[in-house]
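First comes one chain, alone, set out as structure tokens in the form predicted alone.
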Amino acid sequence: MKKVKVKVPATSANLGPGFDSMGIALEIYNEIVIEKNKPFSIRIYGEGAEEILTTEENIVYQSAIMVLNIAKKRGFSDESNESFSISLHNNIPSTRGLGSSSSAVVGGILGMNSLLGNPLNIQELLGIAVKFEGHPDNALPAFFGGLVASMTEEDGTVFWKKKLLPEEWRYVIVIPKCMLSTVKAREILPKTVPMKDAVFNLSRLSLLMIGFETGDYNLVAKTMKDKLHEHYRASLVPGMQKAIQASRELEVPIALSGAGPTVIGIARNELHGSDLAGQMMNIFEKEGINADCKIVKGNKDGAMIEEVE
């Protein structure tokens, strides 16, 4: 195999109290295209073209290069493939919490695993993933789809379980066009926090898992909110509070996505998404949020690998 293609999808991480530790896998992918024994160059198309790097710094490259390099010590590779050509085709709007960074690591990883013959395992993929964005709430949902609730152990081992989202529901996504820094987004959060708060998402977490696995709509519209990061966060962006608190008084469950700035509603049917999307993008205007939305379905299979001739 000369050239491989990797299909991944969006993420959505935290889904309120579930902070750093799981996420849903949504229909919205980038392709990440290898192809070995070629000059390095990547090329970039679609969402973040003239912002993402072409350069060695590219993240993309970043994961492929540490996936070959483990590959080398073990014999599955020799100098003839360290050259490599790249080229990204974008669907995941860039730094909106949405998962796009994981979709480049996954993607770089599973290419070059694939391309290699697959000398590392799915647990070494996985610890490489987790080092480059140093939580598995967005990269365990990108490999594997529906929701992926994880846990990494301090040797770096990274345990998992997922569950398959109910086939009916939508997932409205608002995404203000607005940028926000995933590193700005952390610096934020407090160092500490009150034993109120922690117990509050204790509480909720359990009963939102409980939730997505029975399919009960509306304990997950009861316990999809948090009290350890989304406010600090929804901070930075001027109206974000106020919308969200608003958008929750339409009793769904609402939730900044990731590390935001967008925001994922989570509707019961198609027709409902389409009622819930204009009811949001109502919201956000009359917040002066200027933003996008999309309905999407959940993604049931994750990363998918094709070779290409």
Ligand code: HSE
Given for the second form:
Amino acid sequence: MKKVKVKVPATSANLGPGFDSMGIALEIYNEIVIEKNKPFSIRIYGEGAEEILTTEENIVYQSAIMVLNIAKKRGFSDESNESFSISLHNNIPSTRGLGSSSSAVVGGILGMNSLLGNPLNIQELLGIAVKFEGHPDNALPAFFGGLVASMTEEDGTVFWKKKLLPEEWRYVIVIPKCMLSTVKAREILPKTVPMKDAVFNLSRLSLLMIGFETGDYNLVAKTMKDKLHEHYRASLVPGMQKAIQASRELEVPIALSGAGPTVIGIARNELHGSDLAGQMMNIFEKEGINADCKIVKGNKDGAMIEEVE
Ligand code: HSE
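I would like to compare: after the form predicted alone, may I see the structure of the form predicted in complex with the ligand?
Up next: the whole complex, starting with the chain shown before.
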């Protein structure tokens, strides 16, 4: 194989109480094309085209190189692989809490591994993705699709379980036009949390997982709440705390998506999705937050690899 395309879904991590430990995949995609035996170049089209680095610091490049270096040590790679070109066709809004960096890492890793004839196994690829990201909750649903609960063992091994999302549900994502870097949104978090806040999250997370498992929409609405990260992060965007609060009063599942600033609401079906999108957009407008909105389905299959002629 000389040229490969990897289509990677957007993801929404945390979903309220599941900080750093769960996420879902959504039907919005970035496409990462890698071609070997070409002079180094990185071309970017679509979302983030003006902001994303086109140098060797680009994370698709970096993650692909990591796979290449391991493959070389195992004798899987010759000089024809040393130089490659990348093109990115992005639909996932960048730096908004929808897993755009995970999509880049997963695309780089899977793309290079396929070009080299799959020298690394899935556990090794996941290990690289999690090392890059620092947490598994976006990378794993980007790999596998659906809802993925995950953890990292103390020796770095990643362990996960995937569950398909309820078929009818739709995801309303309200994407503020401001960016929020994950680094900044992690720096604002406290180093220790009160025991009662930890218990608040633990009790809701176990019920939330049962809600997804059984398709119990009301249970998901009741439990998709958090005390470990959301209110610290919401304070970074004027009006956000009130917008989240008012959206929750609609008695639907609402959460900050990943590190924000996107907010995700879950609707029972397509029709409810249109209503909810209108209601959430009104709330955000009232709070002075300029935002875009999309209604999307959950993704089932995760990243897809395709040989390109
Ligand atoms: N779990 C991570 C965080 C997701 O909340 O920082 C980053 O998108």
